[in-house]
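Read the single chain below, which is given as structure tokens and is the form predicted on its own.
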Amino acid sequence: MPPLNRCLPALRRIRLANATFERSIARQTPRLPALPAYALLPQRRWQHAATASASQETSNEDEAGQPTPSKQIKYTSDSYPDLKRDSRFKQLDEADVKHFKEILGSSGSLIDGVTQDAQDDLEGYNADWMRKYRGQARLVLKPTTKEQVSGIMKYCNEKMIAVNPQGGNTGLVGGSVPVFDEVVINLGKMNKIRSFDEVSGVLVADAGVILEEADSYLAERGYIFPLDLGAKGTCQLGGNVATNAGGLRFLRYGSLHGNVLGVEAVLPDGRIFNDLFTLPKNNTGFDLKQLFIGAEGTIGIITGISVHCPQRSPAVNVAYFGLDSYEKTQQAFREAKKKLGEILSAFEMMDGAAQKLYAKANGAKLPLEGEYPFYCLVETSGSNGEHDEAKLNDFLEHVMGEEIVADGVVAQDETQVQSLWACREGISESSQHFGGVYKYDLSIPLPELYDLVPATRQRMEDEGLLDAEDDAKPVMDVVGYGHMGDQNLHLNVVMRRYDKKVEAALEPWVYEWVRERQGSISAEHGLGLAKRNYVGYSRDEEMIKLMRQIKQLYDPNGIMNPYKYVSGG
């Protein structure tokens, strides 16, 4: 135990900072009644309907809050001229649209622009939230059942028409939209909770069900879904399990890997894979639902899930820091472990550059007076607030009387820990506000894990690409964020406008760098298009082949979500 008159300083000075933090909210918006913890604000980064054509055109503010010449989205095989379309696959007609129409019959949908003009309705569907990847689709399917996605997967499995299923499109290496001219089929309207089991904890859902909306009908009856992302508001169950999305709160419950129980998805040929299992235990021959739990659609497509789902803790804390260095926030890591055990729930660092980012895009004021190098975001949620309460003050005693935190805040109500999270969860979203940004998601061995920024922010001013001031440069700055407890570093390369001479820089140097370390280039992205040319710095040739051949083995016509993941060298 710290000596006390090193603690009680320590203490002031929390609480002057949760003055100064309280005095700033209410300067920033109007003070609002508490919220249960599942209301939270949600990040809805793609509308397909109300504003489809935006995501052709998208307006951006600049930091004085003026809109910004809007640019057009670079068809993915211009970007790319090196990507061909297959041959084998069919180009659509009036007869494949006829076709679809009757296996949707009235409770499906679809949006048609291979016998009329539709582009402005298939644009959201085309282009990726982050303006990088454009497609070129011509028809948008919207199934409202499984037996429809088989008819649709039978059929174009047999006129060999390539197809992209597609959840919420949040995702962020090209993995959710077309290439080409493939079939987007969108689950959006397979969005029905199935049933729940208020003893076991065990939810069956529709693959189309929003994340937000799950975990707000689990908070209803006293559970929680074990994902949380900052897309929650738009993305959808069966792309998370589909891209094995990991997230913020993969520190206290784990990979999907580990909760989902049972898959329901079609086949390329249209047979409907069952495994809609209810119970955590089945040891009866392969365990074949974990090959798309992260196969990002490729070898089939999920209709509805069986997830295990713990217990809504009922206490729940939250705190952020200001630490001088990479070094103390390893250590407040090690002691928030030591201190907080089993209530510990999420542990997230960003560094200085990617508050600043934050805090620019978005006008918004920090919550500690001072600047730091570094920013952690800690997290507790635990069934007894006294006890818990009495864990957090003996950690907060010991990091800020050791001095291995320099300042923080604590949330004292909803609408404070609302504001702390924003400043972690709106991150990425500030990261392309002035004009794009190459995101890579990578898993690093902790004592190396920042390492990358500084020599990634190196190599740019090196290379003559990066200057915070000078717009005839294409990078604006280099940050890093992510979460701590996972190892999981997001590096984010900041964009004035996108530049092919960035993009040869980085790549395939990051991954080289991330090779060395014996670590990951795809932490919880996934591969999609971004990186199918490169899984080969983190797995070995034997194991691309076993890939390959499990592809070949479901989908041996290549219809699935093709140009992505493994079908690259």
Second form
Amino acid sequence: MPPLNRCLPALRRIRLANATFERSIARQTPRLPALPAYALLPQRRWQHAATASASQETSNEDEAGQPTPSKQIKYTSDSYPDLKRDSRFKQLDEADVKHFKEILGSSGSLIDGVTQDAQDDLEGYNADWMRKYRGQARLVLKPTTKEQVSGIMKYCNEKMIAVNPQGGNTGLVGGSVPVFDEVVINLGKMNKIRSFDEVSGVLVADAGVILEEADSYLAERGYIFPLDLGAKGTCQLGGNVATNAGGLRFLRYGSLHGNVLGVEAVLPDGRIFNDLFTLPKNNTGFDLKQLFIGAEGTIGIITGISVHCPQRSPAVNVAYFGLDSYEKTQQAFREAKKKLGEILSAFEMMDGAAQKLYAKANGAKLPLEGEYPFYCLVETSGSNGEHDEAKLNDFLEHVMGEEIVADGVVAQDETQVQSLWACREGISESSQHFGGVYKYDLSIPLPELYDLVPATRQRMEDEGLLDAEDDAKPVMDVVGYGHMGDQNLHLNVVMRRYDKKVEAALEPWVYEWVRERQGSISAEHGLGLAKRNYVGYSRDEEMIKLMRQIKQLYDPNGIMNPYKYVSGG
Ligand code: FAD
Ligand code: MLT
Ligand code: ZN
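The form predicted in complex with ligand MLT, contrasted with the form predicted on its own above:
Everything in the complex follows now, all chains and molecules, and the chain you saw is the first one.
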């Protein structure tokens, strides 16, 4: 960055920190995947969990404080004994398996734990990423065409066989894995890009395409997928749409409700819902595809999507700041909007505890020398590097000169961009590294957004559940981070082991706190199983009734993702 005359001390601080950062990065770089950081970690750890073998109530740490992957997750039905299997659903038998084999033919595939022992192969489809939920599916189906999905659903509907649609199984609310013996329909084999229009930027793809692969395909053509998140190397486009995922580019590109132009889905009775429209405007009555965006697999199986993808920005800058208070973090956000305007593409907030947790779990050194109670990551993306740098300099000069931020670094190359992002994206992985995590993904008005974090820590202390050092206490720490630009807080209660006393102290207390501030109990992760009983904290009776009516209309037999939100059971 060119030197600036005004505010020299501030820029020296940035320069100094950069130099330190460059030294620390030399050690960190080999640990980071080239692009994008953290994409594959969830899948690796999740596989460990799936092949594990001890109880959820026992510690997941070995003596050195490293996670021991060889532990087994408790069955959801044991953790939540109030959940009862719906006796209307058929138990699978040999004839069912034979029928599904005929539908799938040689192209699709099937994991059969009905007529043989397939426990090991099934585990990865039954256990979730947080190692909190574990189902008992005995059959996994992996269709390759929408016609196969249709045949499967028609049969399941006639026979009253319950199903659980599944994408990359990175969901954070327990929606992606069965509760009992629901058949898992995994979309991973429907993974083709169908078309891309280089003029309009409209991508049409199968639901099973991995987000990162779609984004790489688009990058080669100068475009970008309008969604980015830490699980991009594993999650699928169908799962992204089914959860209406938010992520790191929301501030810039907005919701999938706006970007998704079309949806192709198979309804519970096998009918094909064909709305794979590819134009931005279509004012012909109810926009029914919107119902599938965020439905979490409760009304149909998404098999294809069309999405409007923006032009990829050639100039990307990332800055990372330390701040002395939440108040200053809000000021920095205000200034970022004012000074960076249309090139601001992300504004992420992390508290000091979240960054320490990341450093501890990864043996990483943080970019800044000092410790701060708050950090933020600011990204700009634009089409003109010089113009963007001038704007960024103006912003940096201002926030450093006014002492809104205490210290900061600006990435000088792509490796540093990735390393700075890793400090933010790596928190998710770190939060469950030591045994488990209770995750709360909340919309809260900005002025009060952070208040919930110290309030939760206080509550855990008052209940005698938290101690950073004492392994006898189940809670290690309470951390806060999130998409500040979207008023979305991630409150994470970091566990040594899952513990019902902690859950009881947090729920519904957290949801009451959020309701009092007119927030939402789910900003972007959805409801799934975790929040099925708490929808009423964010939606009134009439809205819930309408949701149930829609569910009844699309899925009268209730076979789609039962026991989850809106599904009954
Ligand atoms: P799954 O987990 O397999 O399924 C999620 C839900 O969608 C389930 O209810 C399932 O039944 C349903 N479903 C899946 N595929 C289909 C389909 N084809 N048709 C119908 N229903 C289907 N989420 C965010 O919003 N923002 C983030 O920043 C973010 N970061 C994350 C970081 C990490 C490290 C991890 C592990 C998760 C993160 N998530 C985030 C959560 C998760 O990645 C998203 O919810 C993602 O969209 C889920 O996609 P998936 O393919 O893994 O779906
Ligand atoms: C994130 O923003 O990192 C994700 O939503 C995942 C999480 O909450 O950990
Ligand atoms: Zn998030």
